[in-house]
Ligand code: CMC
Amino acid sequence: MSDKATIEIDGEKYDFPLIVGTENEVAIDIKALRSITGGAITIDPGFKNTGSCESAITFLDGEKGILRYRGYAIEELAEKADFLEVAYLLIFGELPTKEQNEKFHADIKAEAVVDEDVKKIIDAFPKSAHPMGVIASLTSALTAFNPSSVNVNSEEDMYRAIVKILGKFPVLVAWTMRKKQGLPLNYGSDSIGYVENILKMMFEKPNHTYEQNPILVNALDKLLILHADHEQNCSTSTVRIVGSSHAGLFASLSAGISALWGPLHGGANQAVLEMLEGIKQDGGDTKKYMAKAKDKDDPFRLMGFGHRVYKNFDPRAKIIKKAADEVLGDLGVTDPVLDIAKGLAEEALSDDYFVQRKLYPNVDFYSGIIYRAMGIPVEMFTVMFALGRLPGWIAQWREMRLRKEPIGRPRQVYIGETYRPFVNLEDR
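Any chance you could show this chain by itself in the form predicted alone?
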């Protein structure tokens, strides 16, 4: 392969170096394009073909259905690691030793308390407020309670900020849900694990001792791992570009949460359940809706099938389908919406139309089913996505700052009016 690419503009040729990643991805380095051509830029709406950075965190091959964190296959991590091990790996680059893992757990637990004044902020929200708006606001508000900026040149300072947000964020997630349900805002316990604490804080009733269900703990642990990072998606790119202005960690994370809120991104699993509810209200005929999905003239969209990036299969869906089966089997939930979901999945996996087009159930489809079965309200689904994505966002922010990346500043091609003289008001 050549080590350069040539672009010709108005008969003039310009050479640009090629960058090859460790997995043989090829990129044309055009950062000098505008200066050496006298103003030419590229245009790539949605940045579908534009690399915004070089990153050592996550490798994704959509054509082959590969997802790896720091070189480790997602299948192995989901089977052999727990969420905080994966968080440590993403953020610091290596799986923790036993001593590092124990310290990480202990340091996070020590930060699992938030200022009581945060409750006043939560109380100011009406119950009608969407949980994503609440959690974005609370994350940003943490800056007010921790006003000193992170010294990115100090590993100790950086580490302290990381364990602080990992400790406090689950509390904010649980409080967001409990506020909407009218339940008291509680804390977890320092005698149980990270994921166990999340479930305890979310579901413990004031007059009832919460008992852990290992199948639910395992399913939630896997869901968080599978959502922990996904390369340069919309919310991750947002965290990096906001952080590139040297905005603080909490402010950058809050921006990522807001980006995740959109139905085309993190809201997909909520859209799945809303679709299933709609099918139920229309009589629950899955065959009717599979036919509608195949009809190009029908506006109905089958949510939770196929993936914008994975052109073959979503490797995360294979892992979480098993957990979904275990949760539904253990809980013995009787829910017509979940029955519809199972019916759609079975039909899609055996229908030639969907098989040929590789429109398999994706991770959003199965995550929605699990959260529904666990008793998590549908409007909290995207908040749970944010909880899983938190270590990935932290890792991306940290990498961007340590690499001293320049402030993000995309260009544009102006298509508005050319110069025109101002017309006084009385003459218009």
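Please supply the coordinates for the form predicted together with the ligand, as a counterpart to the form predicted alone shown previously.
Shown below: the chain alone.
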């Protein structure tokens, strides 16, 4: 293969080097484009063909349905690792040794408290507030309670900031849900596992000791792992770009949470469940909704279908579909919405419109069914996604700062008015 790409503008040829990744992905390095061409830029709305960085964290091949964190297959990690091991792997690059794992967990536990004044902020939100808005605000508010900025040149400083957010975020998640339900805000326990404690903090009733259900612990652990990173998606790119201005970790994460909220991104898990419920209430006619999804004059989209990168299948959806069957079976729950979901998926997989556009169920298609079986309210689904994605965002933020990436600042092609003289108010 040639080692350069040539662009011709106005009869003039310019050569650009190629960059090849460890999985043989090819990129044209256009860093010098503006300077050598005298101002030409590229344009690529939605960044469908644009790499924003070089990264060693997550590899995905959308054509083959491959997803790997730091080289390890998602299928193996979901089967054999727990969420904190995966978090450590993503952030620091290697699976932790037993000692590193224990220290990591102990350091996170030591940080799993928040200032009592945070409760006042939570109290100020109306019960009707969407949990994603609340958690984005609380994450940002952590900056106020932890004002010292992170010295990114100090591994120790960086580590402290990382364990701090991994400790405090689950508390904020649980409190966001409990506030909505009118339950007292509690801290769980530091003598149980990370995921066990998330469940305890979320579900313990004031008058009843919470008993762990291994099925739920295992299901949540798996869901968090599957959501932990997904390279340069909308929220991760947001975290990196906000962090590139040297905004702090918590502020960058808060921005990522806001980006995740949208229904085309993490908000899809809530949208899927609402869609499936809507179809059920409308008599369960999946064909009617398939037709709506294909009708270009109808804004309806089949939520939980399609992906910017996966054009074969979403490996996460495969694992989650199996997990949904297992969890519902183990819990003895029958959910008619799961049948509607399976019906829709079957129809879509043999429908020309979906086949031609390579639209397959994505990670969000089945996750809400599991969350619901676990007793998590629909409005909390995207917050659970954020909880899983947290290590990925942290890893990407850390990588961006350690690589000393420049501030993110895209260009544009201006299509507005050219110069026109100002017209005084009385003359308009």
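Numbering follows the first chain given and starts at 1. The structure presented is a predicted model; accordingly, all values stated were derived computationally and were not measured. So that the term is clear: the rigid core is the largest set of C-alpha atoms that superpose within 1.5 Å between two forms.
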Worksheet item: Comparing between these two forms on the rigid core, is the C-alpha shift at Phe305 2 Å or larger?
Response: yes
Practice prompt. Return yes or no for Pro361: a CA shift of at least 2 Å between these two forms, with the rigid core superposed?
Written response: yes
Discussion item. If the two forms are fitted on the core, does Pro96 show a Cα displacement reaching 2 angstroms between these two forms?
Written reply: no
